[in-house]
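Next comes just one chain, in structure tokens: the form predicted alone.
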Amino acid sequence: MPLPTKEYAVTAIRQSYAVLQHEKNLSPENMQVTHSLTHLVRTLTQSHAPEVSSYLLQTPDLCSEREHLPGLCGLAECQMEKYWAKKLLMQKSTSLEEFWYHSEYCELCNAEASLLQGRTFDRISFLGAGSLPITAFLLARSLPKTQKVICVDNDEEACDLSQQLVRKLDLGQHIDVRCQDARHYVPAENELVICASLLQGHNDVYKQLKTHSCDLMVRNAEGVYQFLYKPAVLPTSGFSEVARTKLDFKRINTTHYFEQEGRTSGDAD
């Protein structure tokens, strides 16, 4: 299949913005929304080459889309996760692989694991976990030395759905779900904190975290994926960036790894 032209990508972005802007139901139950977003993600994935990405981000004709489309995509993503959480809970046998973006999350988590370079943590927390915390499920199964994975979100319905999935997947001994404002989360000693792409209030979160002993991962959006997510606000004090993943068409997000200034990170294997 030939790569989309710049004009084709512009049209896909405009069309998705028009659909999401006018539809009230942004969940997968609305097939127009699902088709539009699927087409947008596929087009952006094929348009990540630097010259195409620069053109799309700099063209004045897409100013409104770049400003407002990520917020609409975020609302749609939250609805999609709730839809899938309910769908998986209704099934007799829960198979996470059915989720549309399961392979993308696997790629993302594998890339993030490569940043750890022998570090181990007693606990990992995921701020902005949502109703379908695939990341937490993958971590609980792949990092047996981690005693607990903490899922934090301030959406009561999302937390309830997440907790039900944890029980159904028999991961209750490994995952705790906490309904609270991430800005007030207090990490334990030797903990890795992961900030989700849709997390709000980054600066307040960092201000809280830097008074405790922890390492930090922040998921970001770069290149054309800034039409799906707003670029993350990264810490400017208290933490030092020591590693990051590269932009890759197999995953939408890049990840920045930070160590707290003045401390040694998790114990090595």
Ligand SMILES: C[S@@+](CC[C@H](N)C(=O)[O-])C[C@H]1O[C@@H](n2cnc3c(N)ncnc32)[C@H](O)[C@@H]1O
Given for the second form:
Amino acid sequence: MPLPTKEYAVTAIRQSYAVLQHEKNLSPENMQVTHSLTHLVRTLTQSHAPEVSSYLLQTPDLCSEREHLPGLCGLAECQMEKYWAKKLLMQKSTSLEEFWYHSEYCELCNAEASLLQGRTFDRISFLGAGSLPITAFLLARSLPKTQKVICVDNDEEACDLSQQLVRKLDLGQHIDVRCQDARHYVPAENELVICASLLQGHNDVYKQLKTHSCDLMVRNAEGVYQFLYKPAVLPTSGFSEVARTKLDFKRINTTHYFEQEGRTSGDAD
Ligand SMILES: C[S@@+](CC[C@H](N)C(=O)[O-])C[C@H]1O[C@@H](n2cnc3c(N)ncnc32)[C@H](O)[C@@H]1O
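Complement to the form predicted alone: the form predicted together with the ligand:
Let us now look at the entire complex, which starts with that chain.
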């Protein structure tokens, strides 16, 4: 299939913005929203040719879309996770692979694992984990028996759904769900904290984390994916970036790995 031209990509971005702006129900129950977002994500994923991506990011014609589309996509993503969590809970045997973005999350988690370079942690937390914390599920399946992942979210319904999924997937031994604002989250000694791409209040989160002993992964949006997510606010003090994943059409987010300044890091090989 030929790659999208810049005109084709501009039309997809504009149409999605028009649909999401107009529709009240941004959940996948609304077929117009689902079609529009599926088309947008597919088009952006294929718009990696430098002349197309730099045009999309620089043209003043897409200023409003660049400013406002990520907020609408974020709302739609939260709705999509709730919809899928409920759908998976209703199934007799829960099959995470059915989730539309499952392979994308697998790619992202594999890329993030490669940033660890042999470092090990006593605990992992996932801030802004949502109703369907696929990252935590994927991590939990590969952890030694005693290790925990803490999923933090301040949305009660999201926490309730993810808690039910944890039980259904028999991952209670590995995953704790905490309903709280990530800004007040206190990590354990030698913890890896992962900040989800839709986390709010990054700076307050970093301020709190830097007084504890942890390393940090921050999910970001670069290139044309900035029509889907606002770029993340990255820490400017207390942590140093030591690695990052590359922008890749197989995964939407990029991830930055930060070591805490002055901390002797987890056992690197
Ligand atoms: C769509 S979701 C989950 C992200 C996704 N599962 C991922 O892997 O990146 C984003 C979630 O972040 C939560 N969230 C945003 N800011 C937060 C904060 N400061 N504290 C706790 N939860 C937060 C929202 O309630 C929402 O459920």
